[in-house]
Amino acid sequence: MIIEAIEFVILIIALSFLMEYIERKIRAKVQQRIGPKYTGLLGILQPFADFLKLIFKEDVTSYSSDWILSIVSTLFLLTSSIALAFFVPFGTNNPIINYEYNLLASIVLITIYSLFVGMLGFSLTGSYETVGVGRMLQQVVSYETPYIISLLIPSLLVGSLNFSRIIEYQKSFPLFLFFPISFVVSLMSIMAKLEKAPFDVPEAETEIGGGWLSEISSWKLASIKLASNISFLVNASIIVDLYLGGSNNYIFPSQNLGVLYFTIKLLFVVFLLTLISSVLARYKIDQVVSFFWKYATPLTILQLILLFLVKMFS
């Protein structure tokens, strides 16, 4: 078990790697820039390559900076990431972790995760650092609700909070079909956790220097972006299993193809969050925070009040 749960991580990490290079390039294509080219075939092994170099660098804190602090939130950021992977399906009906509430629990570590990215923020005590934490802090507020809201309406409507049932449940045609609002909430939420533009006001190098960012180096840097990269790869096959249908074949249900359907859709996910990400400006805070709570809020409790009417007249 102890073996299994080792090579699923390595796995898990080098699809995380692999994510980053496809968007990337899917980035430097829609914005006329070359991307990653000579490290590896096509440059596939860049984004590895710049993990290894940011490890092998000085890591430097300030004097006023917790740094037991940043050193706990560093690890326990990249821990809860990696975690959260156990319970979701990645190609089939059932995760490595499966019981009755892994929704549940894939929710919990998903708020865990911001709360970890706050105290690490907290930890460091320049100008920049706490503009930035300020910032992440609001925007973690606004789109938290609507996120969660988001991933629990799929489990409201087949009554359970289990992936392999909610995925078995999709047999005939995905839910994205009956809920497309908080399927798009859903997908902009990832996008404002992870901090993508327009959603990356926390970071914003133009104003800020890279936010709560500014003043973290070396492996702490490496494994906050090996963090971000799985949460990245997680949070889509989360959207995929509850609304595209994870593994299911709608095309030829008869053939075992799971694991390609799921690459599809994952891949589906991953340009479609790049490609918007890549076209639109940085948003300012107060434009996040009125975007979540004036629009994606109300929409999902719309799209939740429509589907309590389905169920009680169905």
Contents of the next structure:
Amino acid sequence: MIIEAIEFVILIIALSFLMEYIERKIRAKVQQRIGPKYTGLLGILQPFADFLKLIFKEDVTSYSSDWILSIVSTLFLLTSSIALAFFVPFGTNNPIINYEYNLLASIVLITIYSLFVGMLGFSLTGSYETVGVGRMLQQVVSYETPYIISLLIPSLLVGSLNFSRIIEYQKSFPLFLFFPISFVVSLMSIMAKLEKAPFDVPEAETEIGGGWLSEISSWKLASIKLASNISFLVNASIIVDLYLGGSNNYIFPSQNLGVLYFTIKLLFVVFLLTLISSVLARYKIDQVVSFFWKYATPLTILQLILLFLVKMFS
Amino acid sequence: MSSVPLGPLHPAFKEPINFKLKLEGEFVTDAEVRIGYTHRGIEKLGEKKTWIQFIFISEKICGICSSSHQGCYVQGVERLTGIVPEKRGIYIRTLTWELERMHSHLLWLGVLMHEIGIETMFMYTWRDRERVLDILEKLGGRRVAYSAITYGGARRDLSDSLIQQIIRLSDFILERSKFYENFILNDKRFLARTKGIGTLAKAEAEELSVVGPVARASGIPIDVRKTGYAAYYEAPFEVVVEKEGDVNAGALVRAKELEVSANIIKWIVKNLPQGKINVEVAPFSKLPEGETISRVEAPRGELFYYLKSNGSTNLERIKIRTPTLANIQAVAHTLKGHYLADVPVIAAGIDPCMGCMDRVVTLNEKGKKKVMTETELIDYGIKWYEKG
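Return one more block: the form predicted in complex with the partner chain, after the form predicted alone shown previously.
Below: every chain and molecule of the assembly, starting with the one above.
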């Protein structure tokens, strides 16, 4: 059991590096660049090389920062993002930890991730960090509500908080056809959560020099980047499971190739998110708040109301 | 209420400058600009070197508008000595200036996109700029400080194949400038970050005496090229003016000026006269006594040189006023009342070039001497430290 878990963790970390490689390659193609090329076959080991290089750098910590809190919250951040992976099915119908309410457990872990990021931000005291953490918390307050509502909408239709049931329910059609609005909102929320390009307000390097990340170095920065990559992988997988039908295939139904179908859908989501993030200009924090509270949240609630109406009259 | 220093070392600024910002949350209530971190003493160096040697130093003042500085200096010395420049040389000089304007505007567009966070557009603009730099390299021999200008005209002649390449380049830039204009006018996310940001009304712009594209974006139709130096008194072109005065209008002015530059280049190449390209000057000849000024329209605005000669081989005084110095106060003025996220956009909006800007400023305060001897300076230093 323990060996299996360790294997799974290593698999997840490797997958997250692969994901970063694919993301960087797509971004480079959009920008007419080459992207990572030399480390490993076609540069596939570049994210891992970057990770190793960061780990062996000197750890610089300022005297005014709360170093115990920063270490603790970094470790919790990494652990919570890995722990989330245990509750999410990757290509099969059943996740590693399969019990009745594993979607609920995932939502708790998704929320806890933001909490630890906030904790980490508050352990640092520079002026850029202060502004960055302020922005980050405003962003968390903005995207959290629509994201969680849009994660719960499929389970409300199916009537179960279990991923396997929701995937089984999508045997003949994916749910994003039913809920296009909340599908899009959840994609945008992932970008806000992981601070990808149009929502990279808390770390905007041209404004506040890296924001809450600017004082973090060495293994802490490497762990945070890794946690962010894993979180990207797992959150995208959740969207694939909930909205795109997980391992189901609607053109060539097959029991054995679930992992392949899942991977193709996951790559599609990654491609979509990378494309959006490389062509949009960065939001300002007031624009982020108004985007999520003026448009995203009311639209997801509208989606919820539509769902209730459908359930009532069918 | 918190005070955040922006710079001297900050990722938003490519060169050192310091803005002291007073913040209320994310809201800038007051801004103060401090300059002088890259003072290099070039004016003094110009007094030490002969008037022929300084021609190669003048282009090192700015890495981007190098030939504008060189051309402005050469134009001033020509006026001082009475050298009559060759017509073909003057045309090639003007061509260099316009190619430089193209590469500077493309560079600036890229920097603005980078500040706003559209890395893709940054890559696109800089890729286009690379083609202009290739032509400049063929014209002068180097990518950045191309030394294309000398007394009486230009240093190198244009070959027929180079003329064909220049025509192809201007067609390419004409096509790309349409794309950029379309992007600037229509991209929703770009508009949300630039429309109404850093607005400088016409009256304020006149009061702060801004120059160049910043002034033209605020609706002031000033362009030194219209005074008709070099080939500009023959070349047909129109001054691009926008009314809004915000960053978006600035971007639009520069994108349209790409088009204007491309058209001027096409006209120059078409009407290039035959003949010599420069005038030979004796290496250690003396300058006649006198003083003069010289103005050119650099990519960032009006560039001003004051030259004074006392009849020796060296100039007695060189005073340079770069466009950034004229525009930087407008930044501190427009920052007030904006969000912190807008600060880099507004600061980048004037296309600042700190390297050219920094000059020594002497304040004439009452009871204080301007010149100090060494012992006086040491005494002053000790007193200053004891006080603090």
